[in-house]
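This document starts with one chain, in the form predicted alone, laid out as structure tokens.
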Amino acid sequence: MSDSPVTLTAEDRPDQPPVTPELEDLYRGFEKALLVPLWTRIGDLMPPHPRSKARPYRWEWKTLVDLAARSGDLVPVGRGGERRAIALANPSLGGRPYATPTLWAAIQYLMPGENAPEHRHTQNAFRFVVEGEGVWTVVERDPVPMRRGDFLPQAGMNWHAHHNAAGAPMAWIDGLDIPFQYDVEGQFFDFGRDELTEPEHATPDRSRAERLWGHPGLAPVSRLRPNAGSPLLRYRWEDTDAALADQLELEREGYPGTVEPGHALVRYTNPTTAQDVLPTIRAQFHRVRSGTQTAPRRETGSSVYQVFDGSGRVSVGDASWSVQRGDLFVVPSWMPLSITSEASASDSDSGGLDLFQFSDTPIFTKLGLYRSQVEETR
């Protein structure tokens, strides 16, 4: 009995060598020497197109919030309960807390008056708020307000903490590149202070970062140098909403602006580079006009979507779901995604289906592995 982790089976198939006692003996030699001949594995290692280990899956927001609220009563937010973040676990990734093979997504829940202790890590991160307000994230001692629709990026190795200054709990989603950094074995993590100072408990309407960088098309010359992650720590919903509305209005007037009929799309960018807002994460926001169905689209790399407003139907590969505010769903690599908006004035402030998206596209782009394909519809 061999204790080798390599197991080879001689198979009588057209693309394999004839099965003989000599071949069996050769394979036992390979196993003992920890060798794997490519002809036995090429179909797995080099398929004709990506075959993701992840499954399309949807998580309902109402379930996530209910479980997070119960955790708020039972789990301390301090060390050991670090952040009270509850991660989405894709059902085909072996129970790992991974939404996709490269992306982490979690709901985080902070009770009134609580502080989430300071830490930092190499993982790039962001926060996106689907509902509520009253929490300030404190990045490098700069308090940043978090409100509905705001997108808050946080590049790796910045000290950060949170405090809830409101009289009610607040939940939001975190996105990080934890699975990617874990698998390439490049991650670092440091604990910071347990307590915030009095100035860090402030509740300014605008952070210092926003006062410097939050002016469209204008950059502070004193800080004008490329940054790997965006120095703007809060992208306000008011600006995102206006940009999406203007695209659809231009389309109605007969001018270009949308990516396809009835589909407005904006990308959050780093004002120092005009590139993606984080080195490993692309963040975008979609608005699909009611009654519109988007063309099926495939791309290498994976995405996580959260419904911000409205309702509709989403198809990912062979899976299909009805979605509403707060629901999250996963689009694995090279699986076609199509979205049908069923939004109305009763469930959407904009009247359309609004979706926040984050993906690992920057990794694939930098490695020269990014591809996309839009299927023709009739």
Contents of the next structure:
Number of protein chains: 4
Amino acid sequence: MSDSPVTLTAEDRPDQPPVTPELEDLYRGFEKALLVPLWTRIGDLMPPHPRSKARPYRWEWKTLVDLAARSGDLVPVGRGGERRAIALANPSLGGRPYATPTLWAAIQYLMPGENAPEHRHTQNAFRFVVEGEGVWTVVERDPVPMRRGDFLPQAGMNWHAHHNAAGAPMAWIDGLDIPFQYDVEGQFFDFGRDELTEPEHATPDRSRAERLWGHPGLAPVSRLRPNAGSPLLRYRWEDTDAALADQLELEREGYPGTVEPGHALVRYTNPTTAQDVLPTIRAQFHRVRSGTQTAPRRETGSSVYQVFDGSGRVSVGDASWSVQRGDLFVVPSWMPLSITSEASASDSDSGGLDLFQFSDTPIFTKLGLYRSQVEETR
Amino acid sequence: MSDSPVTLTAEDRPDQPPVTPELEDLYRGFEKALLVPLWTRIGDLMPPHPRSKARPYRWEWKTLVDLAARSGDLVPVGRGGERRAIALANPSLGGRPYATPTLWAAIQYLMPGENAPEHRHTQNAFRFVVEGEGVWTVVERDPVPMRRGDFLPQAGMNWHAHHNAAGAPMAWIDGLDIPFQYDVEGQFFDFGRDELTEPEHATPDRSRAERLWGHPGLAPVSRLRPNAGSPLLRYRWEDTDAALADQLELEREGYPGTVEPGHALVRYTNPTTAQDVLPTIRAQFHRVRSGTQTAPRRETGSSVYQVFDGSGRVSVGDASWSVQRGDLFVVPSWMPLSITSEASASDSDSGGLDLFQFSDTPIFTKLGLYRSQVEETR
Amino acid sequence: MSDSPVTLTAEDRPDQPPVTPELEDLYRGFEKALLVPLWTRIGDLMPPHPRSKARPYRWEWKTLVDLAARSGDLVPVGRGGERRAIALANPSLGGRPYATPTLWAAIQYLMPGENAPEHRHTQNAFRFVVEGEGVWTVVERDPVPMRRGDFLPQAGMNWHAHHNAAGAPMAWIDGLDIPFQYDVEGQFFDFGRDELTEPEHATPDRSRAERLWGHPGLAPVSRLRPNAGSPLLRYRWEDTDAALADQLELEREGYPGTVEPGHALVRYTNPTTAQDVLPTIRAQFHRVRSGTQTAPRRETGSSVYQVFDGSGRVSVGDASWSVQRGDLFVVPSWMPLSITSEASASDSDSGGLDLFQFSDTPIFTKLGLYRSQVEETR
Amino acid sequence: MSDSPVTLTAEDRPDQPPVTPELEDLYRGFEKALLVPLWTRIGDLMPPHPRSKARPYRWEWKTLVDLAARSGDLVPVGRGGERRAIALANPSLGGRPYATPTLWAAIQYLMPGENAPEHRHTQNAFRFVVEGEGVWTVVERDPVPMRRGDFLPQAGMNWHAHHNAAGAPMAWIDGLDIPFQYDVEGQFFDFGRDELTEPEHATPDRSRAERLWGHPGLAPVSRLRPNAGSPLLRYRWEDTDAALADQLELEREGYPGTVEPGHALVRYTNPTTAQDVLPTIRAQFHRVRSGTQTAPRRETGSSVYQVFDGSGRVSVGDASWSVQRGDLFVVPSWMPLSITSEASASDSDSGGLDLFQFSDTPIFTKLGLYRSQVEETR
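Same protein, different condition: the form predicted alone was shown, now please give the form predicted in complex with another copy of the chain.
In what comes next, the whole complex appears, and the chain from above leads the way.
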């Protein structure tokens, strides 16, 4: 690799110094010394507000599932490749497997009877299930069931493996902070055991984690200590669904609960800290009542959304798409997002649009960089 | 009041200065100047370890309920007296209504149709229900049902009233930090409205607080902010019972969960901070498997226990009592407590002893004064 | 001790239930069962705002020093009595050595060549020096000099001893949270070594603590960890004096700095937490420009003040005194304090009134009980 | 820009699926759908430990100053370019002005009488002065002097400008988190006033910030609130020098103080939080006694060092350089650093090597990603 990749061009522009032989000579000196002057780059590096390198984009679930199923036939799962996971590659990020500049999002696929081998890593992760069941994620030897609507956080350096105990393949999405950790360079990765033990192949209805931590407001005294990542390893759909329904019903009764009219929102939290469920990742679930349009809102940092149920229309900056069950889309930093759910014939709460969201917000809140803005009037 | 209540006696003791006319004259000088020398008091004020002014004591539930019922006939509930609450007075604390030097514990009693008027105060409070139902506590206009096994925290300065919507009287216990706040002198108290509005007389099965905050690990984004006192206003018995049963079952399966063999323990926590449910009060629930004796354990600060179910024997320091449903007892600072549940014929988890506990522990943990000690071998 | 100290009198008052034989019988039942009803005590226990058991009071320094000097002749210092310390006893607190319901304040006196033996305790403490020098406090084997204006915090469970290396006696004040810890009952006390070693008799100009922690904004990486009590063991007068002078000078230049016109105020902070210097005690230093009257201000919790320099007039609630160097006075909870410094002929900053203050404020802030109020207009 | 920049090549390698026409067809499908499979990238994205994209590198101060001086003649300072700052470009980071993947380091240069116009930005910044004086940085209208050895933190969104009040040019270094904020995309930037007011052209010896916050352990009560960025705007060389000298002297006396034999280390801290001086940047100062070699140590995250005084030899991973006053070098993530100071003839503390360091450590500690490792034996 060359020691001098710097190239500088003196340009004849109002905001730049006058191009003279002396300036060009100075710039050659900078190159040779591996230096770059601020005045040639400030507009890009220090913009008036975030201008994302990523762009808004939507992936259709059907396409993902089809390709994942074909991978199931052609690509084995095992040590080395580790996971049959296929990542969203934002079209503006140079072909890298990055949904956004900080977040990884992938569909993972496991055939009947298959095992994904044990490993651990500093990257924070989660699984979210939009359809199917039959896989258990084994976290620190605790088998955790995965069913439609379940959210499974997986904080850094927990050992984990997956096994499909069902007679059919199963797909789900993985979210991780791989791009972020790649940028800041703090990653560690260890291989675990190749085979799970017999007790780890159990298929309990509830994980031990849920039995210890899944009771609202009640902490097991023997396990009490603040954990950066949640010890509750599965947030069951039944609870999320009920929490969202309660918010909309409270709104209808005239009480506060929703974040704006027709828009219920819950955040997954770590029961040992009451903070975000993972150190670098925020996860939330939205329910937009049928026929509702949410106010355009933007925030620093990026998000990935997956439609869980219903259909509607989503606009992000200048982009806009129809979305339905399973579709994924990304919202780059500081781009306004508005969600419109399809109006249903009936006015029941079961209509509308259900959306799972994850984002890199904790990075911004913990480092003093978080901002958000809502367009109040439409 | 006299300006000089100080009286000092020069004593002829090895640890005291020799008694001379000059010393006695000096002591008169101290008295006149309102001064007291450390050397005459150090043993009492700075003991080698806590020696509580309180003593261990047990109150039988039957006695409390009988007297409360008689009060129901003789003592009206209304503005001024505010509550038909009858407090435990530790026999070593000079007749003051203090269960321990820092904690108030009382039985409260409400006749059918009665209302306890609205007020608020800096004293942190809770209700715990050992039997009955039919009363709703209205907190900040939100009616919260009270049923057997429910725990209702009531952080300082929340408006609250009670109304009995049932056809029978109902009793429950109140816990507050009245003695502590009396000592440090930070109390404020405001009277509220004399009458509740029609919607506040509703008798919903779940409070709005539960609908917002009662879903495990899920926070309503519209209401998110750290609160010193829990916004979850009712911890339902069904959840507590399930959490305790899960711990004992995990133990039987060979997994961690209990605090010691046969001893399940959950702590009520504030879902916005993951800390203690009230700023000055810790609340916990113990389940001791039938035929189990817990290791003697002591800690700084004092506790009040109420037997919720089962029967057994309790020893605190040199005291020891048989206890059964509803009985209350106090554990003064640094006195060892051991609990023995009655052995039942069957070996089912439903046997044993269920105990609700509250303590002043947060005062100690927040001020760096907490210590505990377990006798490991018996 | 009797098991039934409770005595209840049914009273014929508008706010009490009608006195009937049945009520009197009920009250006998309460007494027998060790119970006290809320309705007979609520006005005292739950007042509309703090009504302190303590009263405002002032002690003159000359009286204290004279009595301390006489004690120097009559009372030896040694193991058992531990310290030649003479405490302020608030005239409304029943003769107990309590300056306020939570705080201990005493004058300590050490003759030339004397040693106060080593011990440690959970009670948080400090020394403040209004005059003299020549004593070193040896904390965890580190000799810390004590000179006029120095503040020496002494967090709980640090070993400490004092030795007078000078040819004259020396007096200073001690502040501790003895009454608070006596109330909540979390005290531990250990005797240390009877004699200091040779190196501990050194009389360095700066303690090792100061050399590690006494540089503004600079932390020694080898010793970094949050400590509930400050590792900086001496806050030198030179620094405090300069900080106060800077505030008044900034005010004169038209910049913010003082808390109100003519009133400079600094708080001693723990460099490992940026919080109060001791877990239960706040310490501050006031400088009131000559001819200034501060706005009446009250807060929950109590304070003790010592005049360090200058003279003036102080009013606390209905009390009012002239004060001068060394005088101590107490401000009970929620009583308004106003300070008026004597007008000097010159307008220099050196005039005015310098006051050291300590209070129990951290107890209130950490437990959610802190309130303050300023009378804005005079 | 194309919507499909993804290119995937099926490779015939043991860790990859067998190359078949079906696999190649599948990979075309991935490309078309903007997807990338994990199994082709895992080795790069999830390495066993950090493998930095940056490389160790050293820049000589003389070269930097010469080029900066030539820029002083050719490049005006003013609105648009904003600053005459010339950044280090790590030779492995593609010509971008990044010293490390997260940190910006630049030499800034101001001619006599010049003003760098006011602006503010979310990027956290600081200045450090290795030589010269005469420039004042005006922060929120407070002129802060800059002299050899001074460290000036500049937390995000503080307005700031610079003006050179001296008769000679002055150079210093700037450190910022520009690359980090560029990656995560949370930047905001505002232009301020083009001209400073008369009072802002003052050249006081101490800033108002220092007068309020520069007294050890003493906080101005009127300004007390936790600030993510330090309100102390100048850490004077005199204090840093004294703190380092004290540590080495304590070591010589046999007391703890240094981080390893002969190696004194202080950390700049925020007096309102006792945490790192900036939300994303840690700043420290090392003094290595003459003739000392520090143990090789590595940590997650990257650092930039500047030699402040003395000379010696530095090794970072496989690289090694002689260094002297002003030289800068970078330590990429997880590469071991060892510093050897030149042995001097005398054994005085004034010999040795003084090094200023800044790093991105707070990003790692706040997000749970920090690790370090010391090679204990050499």
